[in-house]
Amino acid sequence: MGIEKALRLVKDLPRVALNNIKNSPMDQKKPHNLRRGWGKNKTHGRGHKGQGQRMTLPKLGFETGHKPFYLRVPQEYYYEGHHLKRQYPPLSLLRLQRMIDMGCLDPNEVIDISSICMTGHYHLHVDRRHYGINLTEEGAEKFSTPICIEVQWASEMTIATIERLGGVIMTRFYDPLSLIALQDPETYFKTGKPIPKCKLPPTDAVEYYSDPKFRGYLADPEKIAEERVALSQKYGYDLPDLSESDKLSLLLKRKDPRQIFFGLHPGWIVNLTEKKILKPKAEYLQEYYHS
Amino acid sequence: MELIGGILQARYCSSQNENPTEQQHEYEESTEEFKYVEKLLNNKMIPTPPQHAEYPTPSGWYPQTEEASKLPYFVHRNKFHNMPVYLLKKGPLERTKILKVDGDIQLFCEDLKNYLSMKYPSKIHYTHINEINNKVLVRGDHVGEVVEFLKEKGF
């Protein structure tokens, strides 16, 4: 709708020239204040005597002679941009096995970021640039349950341990607004906001999530199957045939790239007290959420 | 610019907010998909661990045994079904803390000290008993050894 309007404007309006341009109101320079108005006589806003009146104040940052803070503390360039970088707090395979042993996680259902956060043993803070789970290799030799798990970062060894046991691992990107809903679904539903549509990963993450080696959700499934075989040969284990397993329907469960929760579509509002789901009918909303 | 501005206002004003149609606010209700929402609601209680075929479990957890109830003292598990043994560390000061010790605490400490003396014979092992709150403090970082001792007893 807005795109058509903009194109019509570009076609109909005259050429940009000096007679139809104006600076923004913020651009106006304020004239130097000579302090000659009413009430500004005598000292002209400068007080009495001293450095303040006599224009001999020291430079900004000066600390009466000793080495000032801005010269004392060295610059550390390795910190540059650290506040903008994505972080994936680690979760070890040992911890995951412990959660399954204690009954916090059900291996007969897909293990999702929300199911791990709901155990209470793993915390995500989206305001601290946490973008998901990093499944580490610690405890790989003790891990022994076939599971279907969806994480945000996994190394080769973790992928190998899970696939050796007949499980499935996928790496999947969620943007921060979706993560707010995922890490605590109940409080998110209580806010009354619609289920968000998950955005695609940023340019520096697209490579990882479309790489079949890391089982990315944007990768070609045929190439993922090839990589499974290659990894089994690299680590020296027999790749179990998943089509023969009991849990085939579970292992094949996948989410749409725009979907956050299993079985629930973006745009829906959940009513917990009346146990209902409200689905919008307006066309523009359907267009947006299905794009 | 003013003339062009006037034309703009006439032809390109945003019409959505001016004429809201009923269609934009329509919604339909359903209860079919609510079963997926129920899976996303928080657990109110800590789940009890399921029965396993053999212990310890792959991650190294084992439950309490029935033999433990026959002893003159008893050490309960915490709410997460784990051993109540913790390390207190305040700089160089290290203490092993054991909570929830019922029964004869003096006897418990004697048995614990004998066990630790077998592992570290050259050291003297000091313990501090808090009978009111059923706590025991052992000097030093012996968390691993204390957990093994409790495992042997069956707690």
Contents of the next structure:
Amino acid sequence: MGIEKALRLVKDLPRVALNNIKNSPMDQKKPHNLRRGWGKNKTHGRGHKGQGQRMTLPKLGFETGHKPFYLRVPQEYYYEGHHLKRQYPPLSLLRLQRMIDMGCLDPNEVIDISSICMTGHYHLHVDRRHYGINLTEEGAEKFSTPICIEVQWASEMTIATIERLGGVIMTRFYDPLSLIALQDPETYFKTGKPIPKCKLPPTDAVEYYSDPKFRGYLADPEKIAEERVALSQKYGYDLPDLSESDKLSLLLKRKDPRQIFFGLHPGWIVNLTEKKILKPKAEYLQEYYHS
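To test you: the structure above is the form predicted together with the partner chain. What is the structure of the form predicted on its own?
Here we give the lone chain, stripped of any partners or molecules.
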């Protein structure tokens, strides 16, 4: 009985592997503390005289009396505050057309930062101060799909390319918390947090997002229509009439300035397990999310 019990015990024990091997407590040598006065003969391991024995070592960066490195290099004031600036990773029109051709993006739906990030061909790092997409004009001569797109930064040539084909472009600001939810909505919904309320742009970006020339989402729609005509005259193309387009309802689709998802309002909690949407009922929450 004893042998069978021992064999059964050995059989149930985990196999010896590198992750469960430990050293014997007697094999671990205790490190010697040089500050103590015990052992290591008369100098206690510190040698004779000098900074090492007297514990008067120089501060970090000291170069034995010479002018230190950080003072030899001239100051470059034009880099001041560069690490605090908002970054907009570029996305060219050529890559955007390639995503549409491969079926990663649906031109019959509004293309925003969420749909672009979910393709896996564009990555956004909020911890590196990425604030959205900079749609560049590279490949403008090859872009051929009328779309309704929402980006965070766009040049005049890019806007002209989109509108020449009968599309609509809008520049929109998102704060970092909203970008975290937008770049991977499924992961954010699984956390059980409510959909955040998008903040307004900072003071140095209000002018850009209120300018109809850049199709800002805070600009007057009538002035945007005037700028569309002026831009078509500048680049010499015939501006398509949106009222005659079969995608009129898509081209006129807009979000509220505080909204980040289409059809979902701030403060709602999306339960993917039970496939339910929980809405706030407290008055102070409703007042906060609708303000």
